[in-house]
Each structure stands twice: as structure tokens, then as C-alpha cells.
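Only one chain is shown below, in C-alpha cells, and it's the form predicted on its own.
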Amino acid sequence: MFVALDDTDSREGMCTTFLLTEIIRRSELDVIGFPQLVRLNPAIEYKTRGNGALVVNLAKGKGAQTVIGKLDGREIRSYPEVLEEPSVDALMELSRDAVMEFSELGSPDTNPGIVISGHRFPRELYRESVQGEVSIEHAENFIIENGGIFLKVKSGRGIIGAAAAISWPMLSTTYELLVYRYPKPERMEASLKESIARRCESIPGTFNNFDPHNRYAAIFPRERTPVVFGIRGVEYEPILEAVPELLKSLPIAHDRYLIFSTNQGSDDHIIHNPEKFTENCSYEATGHVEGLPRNIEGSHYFVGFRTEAGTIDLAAFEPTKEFRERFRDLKPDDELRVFGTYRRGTLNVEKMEVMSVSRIFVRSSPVCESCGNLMESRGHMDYRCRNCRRKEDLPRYRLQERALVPGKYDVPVIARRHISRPYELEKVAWKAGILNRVPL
């Protein structure tokens, strides 16, 4: 039985992934497959942090088992098949009690929703929710039409993400193991965080652990939630093998951990080949640079970009750090493929592929053919050699060497979104078979 929830946290505390672990713990049921952390449209303005919804298939399981976590000392086991389905009413009551106890209901922006279904929903709502914006009413109708039930708390906006999570078709799958300490982890020095993040780099197939240039330990959340840290990878086996020993060796307390399958690193939010740009949606667009990059206060950079869907601005904001160095090197007529979110006439770039760079010629004084010295300009169409007095009428032009070369350029780890697929992940992703095979 699929149980999904969303919108239980706030910027001040809680994490919906923790709340799902509590539902699993209280149910004492088995997990069928993996619990799932599903990131939705990262540009939605009412999101809390990473706009993630949660779903788990709970039942009595059968078949080969895999230990996928520990909750307060109890091993959580995953099974491939269902032996016996639980009571829908009992699951809803248990989930409601957990949501009412742990959600940040005092926050005006927290509006939990629970959805339960005996089967997966069609992918339609996932596509709409990851690439656009969905109303509560539309989500309600979708759930009812597809045989699910739901519970709304306050406005119940969380039913949108919860239903979308059940709709996730899992075309591109990665994994994240999250470690928890309730209600909040102990404070850690930056040096300890860096050390742990660097150790996680040695786990095969993991990504977005640490940003060495900016000394940023990406496995640790910025907000004070029950999450201690999370390790992302393209396969679950290496993570599950490494984490128990890692936790034993660390001087930090935890009380539970669980691995999730996710759509992180999928680029599912990207709309390809747009005919037009819509506010708060994310796109892949190909075109040519217009003009030179310009900067504004705060070290944010912008440049014009001509595409078949219209001319827009591209932006590289200060949080993209050293990526701006490549952005500043853009010249008119450079051909790019860019990925990013569109807001107020600007595409905020998440990564870019420089397909070709324009040829730029620089005018210079001619070289004297008699003595090899550089000639001096004496005015319009008048160049003279100081040594032999030879005269030339025309300047010379040379091809300017470009600092920017064709290639793929990621923003650094510190600036990456959960759902974005960095170029550096592509080779690993192809090998593990996590890339989308068919369009959403």
C-alpha cells in the first residue's frame, strides 16, 4: 500500500523524510522496494527547501530481503513482493497521527497532505508537478479519478507533492542514504564536516559530496533539521555496505538511518526544445550569445541569448561562484546549449555546453616587410616603420585566442540543485543505467 506525504516541514525545522521514517517505524510493516524521495519543480515559490515529496510501499513482504536502514535499533527490510496488504484505514490513522505530532503546523507555510493508494498513479501528475505548477483542486481530482484517498491538514497543499510522488515513473533513479538524530543533530565544526564529506568521496558511485574549491561539505543540510547528513549515489549497494562502519567510526550521535531511491540527478525538471518560455519552469535551450556579459552589484552576470523561442537573458548569479569565470568569457555569436530556470525574462543557468566559440579578429599595426619591426600608426590609413621609413596603408588582423573553449561546464557542487544532473555524473549514470530512456 503506497503511503505518500508532503509539506510537513518549515524553514525552522523538521524534514518530511524523517516523518516518513517515523511512519515506517510505527507501522512495523516491511518496505516493498525502496522508500522514495521525489524532488519536484525546484522553481516553485512556496517550496520549503528542496521541494521533496515522500512515498513508501508498506506491506508484509516476501522474497529476497535487503536491509535498507535502522530505525531506533530495528533493522528495516526491503522485499520485492507483497505477501499481505495492510488495512488502508489503519495506515491512514497511523500516518495522520505522525503528521499531526511531528509537522511544523505552527508555520503558516506548512500545509501537510497524505495520499494512500493500492497502486501507482499514471505519470501525468509527476510530469506536471516536476515541470510546472499544479493546483490543489487538480491534485484532488486526479487522486479520486485514480482510486486513491487523501487527507488534507490546513490547506492540504501537500497532497500535490504526495500524489506526484506516487506518479513518479522511475525512469531515472539514484539513491540517497539519510542519517538522523531527533530532534536535532549535535553541532559540528566545519573541519569535521569536511573530513566526513571527503571520506564519503571514497564510496564508489557517490556524487555531490564535497566542493573542494569552496570548502563546502554538501552532504550536510544547511538548516537545523533532524538530518545529520545524506550520501547520494547512483547505486545503493556501495552505500549500504560502507555506512554502518562509517557511522561506528564517527564521533557523532545518530538514532536512525534509511536509504531512499530518488529522482535526484535526473534533470526531470527540464523541458526540452521550448516553443516559449514560461515563468518558474526549467528549460534546455540552444542559441547564440548576443552582446558581451555585463555584471551588476553583488557580482551577478547577465548576457543576451538568442533562441528560436525568443531572445532572453542568461544569468550566472553569485552563488555559482567560479562558474562565473567561464560565463564572463562568453562573446557574441558563441553557440551554447544551456539548462536553467526561467524567471522574469532571465534563464538562471545550472549548466552549459559551449558548442562552438565565435572567431574574433583583433586589428593591429602591420609588421615591416623590410626589417621585421612593428610599424607605428601615424593616423588614418598611415603606418610607418621607424627604422626604414617604409609605409603601409592597411592594418593587419589576427585571430584572438579565446580563453573559453568548447566543452561542458557545471556550476560547482555548492550551487547544484538536487534534481539537476551534473555533466560529471553522465558517464557514471550511463554505466549504471539511470538516464531517462523515454521522455516524460
Contents of the next structure:
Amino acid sequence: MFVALDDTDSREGMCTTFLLTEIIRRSELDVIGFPQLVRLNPAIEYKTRGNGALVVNLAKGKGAQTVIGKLDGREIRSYPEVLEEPSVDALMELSRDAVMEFSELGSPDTNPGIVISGHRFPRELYRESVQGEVSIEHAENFIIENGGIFLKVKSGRGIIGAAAAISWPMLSTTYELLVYRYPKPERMEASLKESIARRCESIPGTFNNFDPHNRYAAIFPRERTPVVFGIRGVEYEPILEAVPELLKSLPIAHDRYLIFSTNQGSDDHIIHNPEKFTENCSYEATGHVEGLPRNIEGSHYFVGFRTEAGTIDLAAFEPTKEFRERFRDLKPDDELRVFGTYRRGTLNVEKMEVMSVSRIFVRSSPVCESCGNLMESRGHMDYRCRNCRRKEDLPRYRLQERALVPGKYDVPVIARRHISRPYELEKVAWKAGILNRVPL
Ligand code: ATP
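Would you generate the structure of this protein in the form predicted together with ligand ATP, following the form predicted on its own above?
Below: every chain and molecule of the assembly, starting with the one above.
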């Protein structure tokens, strides 16, 4: 039985993934497959942090078991098949109780939703929710049409994410193991965070652990929630193998951990080759640079970009850090493939492939053919050699050396979105042969 939920947390606390662990713990059921953390449209205004929704298939399981976590000392087992389904009513009651007890209901922006279904939903709602915006009413109709049941608390906006999570077709999957300490982890020195993140780097197939250039330990959440840290990887085995030892050796307390399969690093939010750009949607677009990059206060950079869907601005904002150095080197007519979210006439670039750089010629004075000196300009079509008085009419043109070379450029780890697929990940995944590229 699939139980999904969303919108239980606020900036002050809680994390919907923790609430899901609580539902699993209270149910005393097995997990079929993996619990799932499904990221939706990263540009949606209602999100608290990473726009993540949760779903788990709970039942009595059968087949080969895998231990996928430990909740308050109890091992959580995953099975490939269902032996016996639980009662829908009992599961809804248990989920409602956990949501009412743990959600940040005092926050005006917390509007929990629970959805339960005996089967997965068709993928349309996932596509709509990861690439666009969906109304509560639309999600409600979709759940009813597909035979699910739901519970809305306050406005119940969370049913959108919850239903979309049940619709996730799992075309491109990675994993994240989350470690928890309820209600909040102890405060940690930056140096300790850095050393833990660096240790995670050595677990094969993991990504976005640490940003060495910006000394940023990306495994730790920015805000204080029950999450201590999370390790992302393209395979689950190396993470599950390494974590018990890692946790034992760390000087920080935890009370739970659980691994989720996720759509992180999938680029599922990207609409390819658009005919037009729509507010708060994310695109892959190819085109040519128009004009030179310009910067505004705060060290944000912009440049014009001509595509078949119209001319827009590309932006590299301050949080993209050293990526701006590459962006600043763009020149008119460079050919690019860019990925990013469109907002108010601007595409905020998440990654960029420079397909070709334009050839730029700069004018210079001729070199004197008699003595080899650089000639002086004396006005229009008049060059003279100081040494030997030789005269020439025409300037010379030379190809400017470009600082930017064709290639693929990621924003640094510190600026990456959960759902975006860094080029770097393609290399890891290519080796592991895991990620596929089936369009949604
Ligand atoms: P966290 O990642 O910490 O769990 P969050 O960033 O996921 O928090 P929520 O508090 O869950 O943020 O709020 C997101 C809200 O937006 C949810 O109610 C969800 O149902 C809704 N939502 C998600 N995607 C869409 C969409 N495409 N259109 C409309 N609403 C959406």
C-alpha cells in the first residue's frame, strides 16, 4: 500500500522525510522496494526548501530482504514483493496521527496532505508537478480518478506533492541515505562538518558531498531540522555498506537512518527545446550569445541569448560563485546549450555546454617590414614606422585568443539543486552504468 505525504515542515523545523520514518516505525510493516524522496518543480513558490515529497510502499514483504535503515534501534527491512497488504483505514489513521503530532501546523505555509493508493498512479501528474504548476483541485480529481484516497489538513496543498510522488515513474534513480537526530542535531563546528563530508567522498558512486573550492559541506542541511546529514549516490550498496561503520566512528549523536531512492540528479524538471519560455519552468535551450556579459551590484552577471523560442537573458547569480568566471568570458555569437529556470525574462543557468566559441578578430597596427618595429597610427589609414619612416595604409587583424574553450561547465556543488544532473554526475553514472536518459 503506497502512503505518500508532503508539506509538513516549515523553515523553523521538521522535515517530511523524518515524518515518513515515523510512519514506517509506527506501522511495524516492511518496506517494499525503497522509500522514495521525490523532488518536484524547484521553482515553485510554495516550497519550503528543496520541494521534496515522500512515498513508501508498506506491507508484509516476501523475497530476499535488505536492511535499508535503522529507526530507534530497529532494523528496517526492504523486500521485493508483497506477501500481505495492510488495511487502508488503519494506515490512514496511523499516518494522520503522525502528521497531526509532528507537522509544523502553526506555520501558515504548512498545509499537509496524505495520499494512499494500492498501486502507482500514471506518470502525468509527476510530469506536470516536476515541470510546471498544478492546482489542489487538479490533484484531487487525479487521485479520485485513479482510485486513491486522500486527507487534507488546512488547505491540504500537500496532496499535490504526495500524489505526484506516487506518480513518479522512476526513469532515472539515485539514492540518498539520511541520518536523523530528533528534534534537532547538536551544533557542529565547520571543521567537523568538512571532515565528515570528505570521508563521505570516499564512498564509491557518491556525489555532491563537498565543495572543496568553497569549503562547503553539502551533505549537511542549511537549516536545523531533524536531519543530521545525507549521503547521495548512484548506487545503494556502497552507501549501506559504509554507513554503520561511519556512524559508529563519528562524535555526533543520531537516532535513525534510512536510505531513499530519489529522482535527485535526474534533470526531470527540464523541458527540452521549448517553443516558448514560461515563468517558473526549467529548460534546456540552444542558441547564440548576444552582446557582452554585464554585471550588476551584488556580482550577478547577465548576457543576451538568441534562441528559436525568442531572445532572453541568461543569468549567473552570485551564489554560482566561480561559475561566473566562465560566464564572464562569453562573447557574441558563442554557441551554447544551457539548462536553467526561467523567471522574469531571465534563464538562471544551472549548467552550460559551450558548443563553439566565436572567432574574434582584433585590429592592430602593422609590423614594419623593414625593421620589425610595431608601426604607429597617425590617424585614419596612416601608419608610420618611427625607426625607418616607412608608411602603410592598412591595419592588421589578428585572431583573439579566447579564455573560454568549448566544453561542459557545471555550477559548483554549493550552488547545485537536488534535482539537477551535474555533468560531473554523468561521469560517475557512466562508470556505474546506472542512470538512463528516457524522456518523461
Ligand atoms: P522540504 O524539502 O523541506 O520537505 P519542501 O521544499 O518540500 O520542504 P513543502 O513544505 O513540502 O516544501 O511545500 C511544497 C508545497 O508545494 C507542497 O504543498 C506541495 O504539494 C506543493 N507543490 C509541489 N510541487 C508543486 C507544483 N508543481 N505545483 C503546485 N504545488 C506544488
